[in-house]
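A single chain comes next, written as structure tokens; it is the form predicted alone.
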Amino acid sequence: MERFQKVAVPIAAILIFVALWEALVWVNGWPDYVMASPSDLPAAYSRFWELFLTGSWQTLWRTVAGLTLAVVAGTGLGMIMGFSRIARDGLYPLLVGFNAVPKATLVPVLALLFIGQHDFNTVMMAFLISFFPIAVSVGIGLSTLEPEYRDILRSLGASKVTIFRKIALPKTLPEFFGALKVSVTLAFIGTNLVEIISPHGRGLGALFLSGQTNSNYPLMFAVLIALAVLGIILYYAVVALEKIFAGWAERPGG
């Protein structure tokens, strides 16, 4: 019953959203060049299905590559901040300041620094926009580790590596996966910022720009839905990993 609920409730929520969207367009009498409705989208997917497949793959692999870099760099930086008070005090202001900079302003900077390196620029933007939550969550998780556990293990002769593997790492996993769920959506935002602001004819962002240039609003909305679907797929991939590595932290009946 619980498994059925976990599948049925999200599907029901999506169907309700689609019905409300369709009703909103119908009630207001908006034509498709003002606001596309869900019933307008199948034609767009049917006509441009090859472009959707190609663009989705291009956007997805760049997003996953940037997110992977964010996990590696964010975890490493979080470990440094978690185990060193000096590093934490010095790096937090820098991280907060960098995260406060609108990432759309960084797209032209990357384009000028790495001219013609479109894949690299896109991956880098996905990385830059998504590593902050991971670094902060890991840093906070490790810095709040109860000192009693460390003292007991040290008295038993445990090394720092053992303490990290046996105590610190399991304690940090719930915060890490919580941050990773946020970073998934941020990585998609970073990828599409480059595809739209610094167009290079690749990814779903390029397809969105094509629809905008040709005033094909059903195509534009179809791209947005495709991005949402990719985000949901990647989000639930993270949820599956969380159940494998940190399923013990899930509250029963939550």
Given for the second form:
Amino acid sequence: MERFQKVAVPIAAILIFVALWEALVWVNGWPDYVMASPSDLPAAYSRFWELFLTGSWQTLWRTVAGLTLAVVAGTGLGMIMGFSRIARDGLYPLLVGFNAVPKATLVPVLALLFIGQHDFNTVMMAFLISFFPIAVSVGIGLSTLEPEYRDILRSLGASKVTIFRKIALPKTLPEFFGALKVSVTLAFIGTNLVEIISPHGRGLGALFLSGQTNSNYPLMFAVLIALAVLGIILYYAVVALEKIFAGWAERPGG
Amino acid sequence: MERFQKVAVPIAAILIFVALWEALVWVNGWPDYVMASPSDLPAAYSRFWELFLTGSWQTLWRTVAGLTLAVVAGTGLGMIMGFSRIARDGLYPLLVGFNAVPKATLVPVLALLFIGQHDFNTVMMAFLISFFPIAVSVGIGLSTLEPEYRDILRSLGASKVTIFRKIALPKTLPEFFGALKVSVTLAFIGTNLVEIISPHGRGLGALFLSGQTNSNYPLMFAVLIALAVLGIILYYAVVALEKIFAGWAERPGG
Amino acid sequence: TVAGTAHAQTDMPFALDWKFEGPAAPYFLALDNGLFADQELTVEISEGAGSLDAIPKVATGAYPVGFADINSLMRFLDQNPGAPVTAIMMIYDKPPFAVVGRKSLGVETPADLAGKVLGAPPPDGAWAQFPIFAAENDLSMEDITVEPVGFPTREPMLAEGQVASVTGFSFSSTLNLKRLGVEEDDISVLLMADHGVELYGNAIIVNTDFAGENPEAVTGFLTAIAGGWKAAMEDPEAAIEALIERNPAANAELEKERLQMAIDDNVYTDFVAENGLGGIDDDRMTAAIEQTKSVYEFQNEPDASLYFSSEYLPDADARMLK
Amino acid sequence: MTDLIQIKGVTHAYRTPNGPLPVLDDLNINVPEGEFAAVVGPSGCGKSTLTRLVAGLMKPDSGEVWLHGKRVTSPRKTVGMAFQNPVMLEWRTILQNVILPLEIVAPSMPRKDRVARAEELLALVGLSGFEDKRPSELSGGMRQRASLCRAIVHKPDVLIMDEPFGALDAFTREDLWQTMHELRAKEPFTAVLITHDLRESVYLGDQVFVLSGRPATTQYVMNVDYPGEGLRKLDGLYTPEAAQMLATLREQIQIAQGRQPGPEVH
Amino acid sequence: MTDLIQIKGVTHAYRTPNGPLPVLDDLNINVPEGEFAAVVGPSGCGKSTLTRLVAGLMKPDSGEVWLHGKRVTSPRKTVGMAFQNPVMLEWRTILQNVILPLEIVAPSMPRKDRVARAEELLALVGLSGFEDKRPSELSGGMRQRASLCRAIVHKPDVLIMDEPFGALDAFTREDLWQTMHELRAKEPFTAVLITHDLRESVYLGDQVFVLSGRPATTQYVMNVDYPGEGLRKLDGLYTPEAAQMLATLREQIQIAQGRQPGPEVH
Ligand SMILES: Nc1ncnc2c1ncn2[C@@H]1O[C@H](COP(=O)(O)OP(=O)(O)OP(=O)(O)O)[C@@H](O)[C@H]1O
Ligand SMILES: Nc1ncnc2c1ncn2[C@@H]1O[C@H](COP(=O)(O)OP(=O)(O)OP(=O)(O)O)[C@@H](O)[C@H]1O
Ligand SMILES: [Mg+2]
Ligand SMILES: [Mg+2]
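Form predicted alone done; form predicted together with a further copy of the same chain now:
Expanding to the full complex; the earlier chain stays at the top.
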């Protein structure tokens, strides 16, 4: 029963969303070039399905690679900021400043620095755009860790790294996964930004561009939906990881 | 002494960063169009300072407006998702899907739907891009709230909203502010995206564009730095709020 | 307009395809010189983010008039049959589509492209027409190494010699290269229109529903546009001044050069000198559609009359630029 | 008159991954208005579970809980609860923590009155001067005392206390016992007190309920006939009558823990 | 032989927003190797603070703490600590919680041995069958017992316990007292036990230290001469000698709380 609900509710939500979208377009009588409706999309998918498959795969692996980097670097940075007040005071403004810079404007800089290294550029941008939430959440998790928890291991003379691994990390895992869910979506945006702004003919971004040059609006919307679906798939991968590693945190009721 | 450190450390960090940047450009001998160096920027600022001031103000107020909306809507959504499992299961995939769609591609759609409503479009985009981290953090804060805390008020027959206001909100305030720090930077990106992709001649984004059309690379970098500075200013505003509302959470030591 | 007041002002917001650069100056000059007001039109000019941004703005009716590439318009109308938009006045009689190369890298004629690296942004308008250019010049695509680049990196890569040539708009790429320090003598501009490509370029487009209801206003608008270009050719300085007022960070020298290039290469062609600004030659249009078929697969049978209508053009003498 | 608190045949089991864990089994407890029920039983038998059921925080699998002649299905505003683990809201000072229930139950009460009420109670438990401290600046026993103030600040009809004096030394504890009696005389309430201190159960309880080991059922009920007149005095605990009651309870608890009742040594 | 635990003139104050709060004042405690020091004192006097200083979790403002002839400046691996608030890691089962110190102190110990050791201890405190439960599924007393297992699982030289039996009923508590004595006989350790139960301090302590009220100083030291031979027996607590010791301690605590020593009634 609960199993059933877990699958049925998201699907129902998505169906309702699609129905609302179709209705909105229909009621307003919007032409494709304002907003394509869901019923326009199957044609686009069936016509270009091969491109969608290869494009999705290319977008996906770069995103996952960038995200993995972001997890590693974000966790490292978060640890530094969580454990050291000075690092926190010094790094935070820099990171915030860096993050307030629209990444779209950095794509050309990156592209010029690493000319032709498309894979590298794309992964790099996915990484750059998505590590911040992870660093923030790990940093906050550490700096607000209840001393009672920390003391359990401190009293054994455990090193900071051990305390992090055994206490802080598991204790902040729910927040970490929350941040990861945000980062997943950001990493996608990073990958696509490169594919669209510094196009190299690969990934779903390229498909979007070709829809654009040909004024094929249903194709463009189809790409956006494909991106959303990829995002949802990655999200459920994160949820699966969360169930394994942080299932304890879910409170019953409510 | 501690006061001093709080001010000195971030400034030192920024100075070090600027010095490293200058050195990097200098050592590699990069031309302006690959990467401008900090020493190129003062000229740009002194020449266009008036534009920088008005542009900054325009960008700033739209960002803050969007961010305020994001806080309100994000908190509301987070509450719904935190309190109701069904809402969580149903809304999360939709939100993730929505967030995985690069906002750059939505700008034209928004611009077509609300033609000429530049302020509205800009604020809207800042909002759309920045509410997600807040919703996630509030939702997680609620759904992982230790039952011990909740029971204190539940035993008095308090409503869910009261429990949220008196317990869940203050208890999750550190994470909330963490999310807000992420959202601040995202909201900036949203504002700029509109200013750059659907130009309406206002804000720092417009200045960036005119730097681009003139191949005035130092001007472009100057705009980016101005954006970073604005981001840092907003960040410190958030920090000030955090000190007031969530100062208790900061743990000593470390 | 309210019935009975024949002389009421008509609002005609005008959607440009691009930012406020030199080639947009004539429209501002027309505005400042009161040419629109003379026609009882209230015009506000908005910048855009490409033809694909401007076309839907006009198709939805939010902007009655706009400025966009007619080749993009053809595709738009093919994909969205019945959309109420069409071109009514050709401005770039010769499209600015070009291959820009560097002589020092061995690119001077189309034949030189073989065996060299060509930088091309996939969504670039000029790149979209490159196959026509290649076919007309007997170039085999297999002999050319195409490097996909982004717009912002296109000219820097050429300046650094990473590619030997790029596709782009003549006035954009050339001037960007100069700004990056490439000697003018070193730049070779291969305008596709000079090498067998018959396509047309940017035109004034109109929402046909609006035009049907306000034919005089539309004609008046076109009259003012022609007047603007005429005035700009006579006094480029004044035109640039009008532009700088709207884009204060712009570099006046550069924009003047850009405007001049547009006038010389794209607007004031022999055909325009003879027939005035704005009309098209039906045979050339047919040829252009034929050429387009080689780079774009039409969903519906192309029909030139859908893409361009000359019924709103003012008399030829109102369109003479000199 | 029916009893104010009625626990009628309550049975409850926790659902755990390896099957249900029965905790309460056909438990019956009745407390007349104004009386004090002390509940003792072995560790882990289900006492805290019982308090949660009475407070309406959980619903029993079967059986019913009635307060004031109404069936309990959800928490009531007129109940005060001191939890076994005295969780304080870290972001509030001690005073603000104590005031919390008033904010919910009596939102219209002027702030001054709230503060006065909280300060009075804090003084009663020996925490004057700590009003503005954060919970993390208090010792375990001090936190427990503050938590007790929070439970009674809104003058509840029904007070449920889960080992409220567990972290206190003998003297502080005895002081608070007396304070409880004084409070009862001034602001009458009906109470359920969970404790593991038999002397506490005899001194404070009008009835003492001994629960059996898990699953807990009412194994033994003792009506306390406290020696002496009027407000109970501590000395009463050292009378032979009290000694006899304590001995009986010890024996019952030993049975509850599934042992042979040992020799009476205390 | 010098004493294994030496607390030499330790003074400490907490920095609070309204000035320093002196908590310990020139405190001196010495515990010879293998002995058991029981510490009693009024609530909030500074006992938990003392345990943190001995464990090296905090540094005293002045004075020194020595363990094993070495000055304590940071925590030691050979110390076991049972905190007053028995926090368990919620994401681990009870067994995993108990094993935790072994993961730090004896990383090379095979998993099987760790589990065996933890299971043995859990059985000792009556928690067999709860190994795979989450902490939230345990009652307060059960958590406290698990926390005790965690403190001793790695066979520490020095064991510091802050009210380890506070949440337990009398019988469970007495069982654990005996368990402690048996453990000491098998795996000798030196211990500091904070408690508020005077009988506990006499039954378990070789010395009982009575701390004064805040700021705490060593007010009284009692050498326990427990009645009977060999392993201490519970019966010993009911001998006149024990009664005498308890009476003295009660008196001292009353002084510590700043009252006149009352009539001896227990
Ligand atoms: N982190 C802290 N900051 C400020 N003051 C503190 C802090 N921790 C404890 N105190 C104060 O120090 C005093 C002693 O606290 P401590 O926890 O050592 O007492 P205790 O003897 O263990 O009491 P109890 O028996 O109630 O547990 C108390 O008055 C408390 O208010
Ligand atoms: N949330 C829960 N999920 C599963 N089992 C639980 C839960 N809470 C308590 N239990 C189990 O129920 C039993 C009774 O717990 P309860 O807390 O009511 O005991 P108690 O009588 O209060 O014990 P103590 O005196 O130690 O506090 C225990 O065996 C415990 O393991
Ligand atoms: Mg309990
Ligand atoms: Mg203590």
